[in-house]
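Taking the form predicted on its own, here's one chain by itself in structure tokens.
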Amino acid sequence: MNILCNYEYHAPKTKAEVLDLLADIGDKAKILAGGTDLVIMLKEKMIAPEHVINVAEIEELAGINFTADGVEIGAGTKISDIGASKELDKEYHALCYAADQLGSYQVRTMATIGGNIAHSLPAGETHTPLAALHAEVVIESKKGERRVKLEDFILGNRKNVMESDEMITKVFIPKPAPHSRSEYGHIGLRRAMEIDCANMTVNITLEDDKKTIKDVKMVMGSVAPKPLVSEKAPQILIGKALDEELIQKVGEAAQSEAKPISDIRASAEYRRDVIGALARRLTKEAYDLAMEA
């Protein structure tokens, strides 16, 4: 039978008393949001802290900002509400498709965007959207604000550049460029709700002739310990037309470049195999739908 560690749990009621409390026991507390991920570690004695402080029910850490620029998340927003926001769909596609994907309906209506990036597993299926549509992740100590991408924000499996005195209270990401779409893939062994064995974003933006590629971004998940952004996919691309050459070559690059180890899930050479489908089969997905944008 599985028995919680003992802890001290705060309800805290606004952002600044979260702030004031991890400023005073940052280094001895776990932030509880959903829960989807916390209470499991708790439960299998992966972790054992000596405070819980829940930030559920802080208002002013969710929902869905649009502005001038872009639009602001915060830490709190549910994964069901990015899933289901039509709004956000129509300009950040692959988020939302990514997050209808996390889990079960159950799971996305309790886990919270901020909890997904703060665990930071190889394998979370909003990191490598955020990474492609260039988001900032916006962490938060009594001392100020800073603002990472969140490819620099993680580390590894479980390892991210937050200190134990700060929070993330929202994720930005820019508005998208014109003629530009973003497509999300995933690969499982089936289909079930299980951790992926790969997942992949890309993200093209053409110039104004709507052939051309002017920009590119993909984002590998689940083939190396952080989203693993490809450097020879812009190579191939920027500045050409899709063809079914370049579609070849860049699913051959990303094999290259994925570092993936062999897991309960998956072996390293199922890995490397699939990575290079997603990278054909989204490359051309999102060129054909940035043609219509």
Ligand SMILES: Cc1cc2nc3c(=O)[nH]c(=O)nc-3n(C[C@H](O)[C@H](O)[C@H](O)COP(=O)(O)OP(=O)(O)OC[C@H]3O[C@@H](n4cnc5c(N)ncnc54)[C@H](O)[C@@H]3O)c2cc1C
Contents of the next structure:
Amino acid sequence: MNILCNYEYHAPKTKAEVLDLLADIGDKAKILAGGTDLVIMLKEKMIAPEHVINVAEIEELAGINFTADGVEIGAGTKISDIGASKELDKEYHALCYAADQLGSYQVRTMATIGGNIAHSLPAGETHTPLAALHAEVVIESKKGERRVKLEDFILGNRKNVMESDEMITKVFIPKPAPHSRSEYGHIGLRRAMEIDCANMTVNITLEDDKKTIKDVKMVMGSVAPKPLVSEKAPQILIGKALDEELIQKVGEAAQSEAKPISDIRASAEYRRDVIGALARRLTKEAYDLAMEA
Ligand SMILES: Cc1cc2nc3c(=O)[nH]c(=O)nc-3n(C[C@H](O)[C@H](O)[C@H](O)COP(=O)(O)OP(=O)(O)OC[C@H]3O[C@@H](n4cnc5c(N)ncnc54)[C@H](O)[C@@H]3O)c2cc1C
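Could you give the coordinates for the form predicted in complex with the named molecule, as opposed to the form predicted on its own above?
Up next: the whole complex, starting with the chain shown before.
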């Protein structure tokens, strides 16, 4: 039984070949990486592309490379490799931990970071850590390269800024400042294989006194159509040493900024409740660990 639609299958060997194909047939094609989202959409007949371009075997698209300024993670890098990288975990803890929470082991060994970003679901596991860590998504076409901040890349549920002739080739994350720490947390209905009903990353940098907050980026997931960067958290926290009162205030701020909806996974009310709890817990954890960094 043919459960998928009819499409022409392409298996280019290099990035340049993919970009050639996208320039010619990108408007009728879908890129296939790990297939953990795409194959479901094909089977469910949510999409019916005329062409499928498999990029899974292209080695130059995968890998974690540390540079003087930060780290570059190839779009084709498996989520399991990100979760398992001890070197990455040292400076980009929230991303590694989030990667380790995505789906099951089997899913993580198929799924790629490029696919997670390009699929652009509001609950996407890697989105809030990437945004909180100031990541840029590197997009390429035959016309050249452009870099877009993660929070600007995703426009809404399954919507992003990519044109039909473009693909994600890598993600760049700048080197974190001294005395900083990022912490990720998520809430789901059950511990295995759930898509989060809310998630968050808090990235805190301290001054050299290791007490005063120099910078903070708090990003909420699944409480708005796209990753939501808190405007209030920096106003509340920067220039101060964390205490109980500030922790309460930052929780209330996150609740006031969240714009959750009710759906199959959770009510809007529940999401607003847990986003406050995540904000309080992760702010305290990130602050305490930044003091030791
Ligand atoms: C059982 C199960 C559990 C899951 N649990 C989670 C979870 O807990 N959290 C979570 O976030 N996700 C979860 N997912 C979703 C999925 O595994 C991730 O989104 C995954 O990272 C997608 O990557 P992929 O390589 O499989 O993408 P694919 O399925 O190959 O592609 C997904 C989309 O991205 C596009 N795409 C892929 N690569 C590129 C590229 N380089 N440039 C441009 N476009 C590209 C494709 O065309 C497609 O539109 C789950 C999936 C399953 C099946």
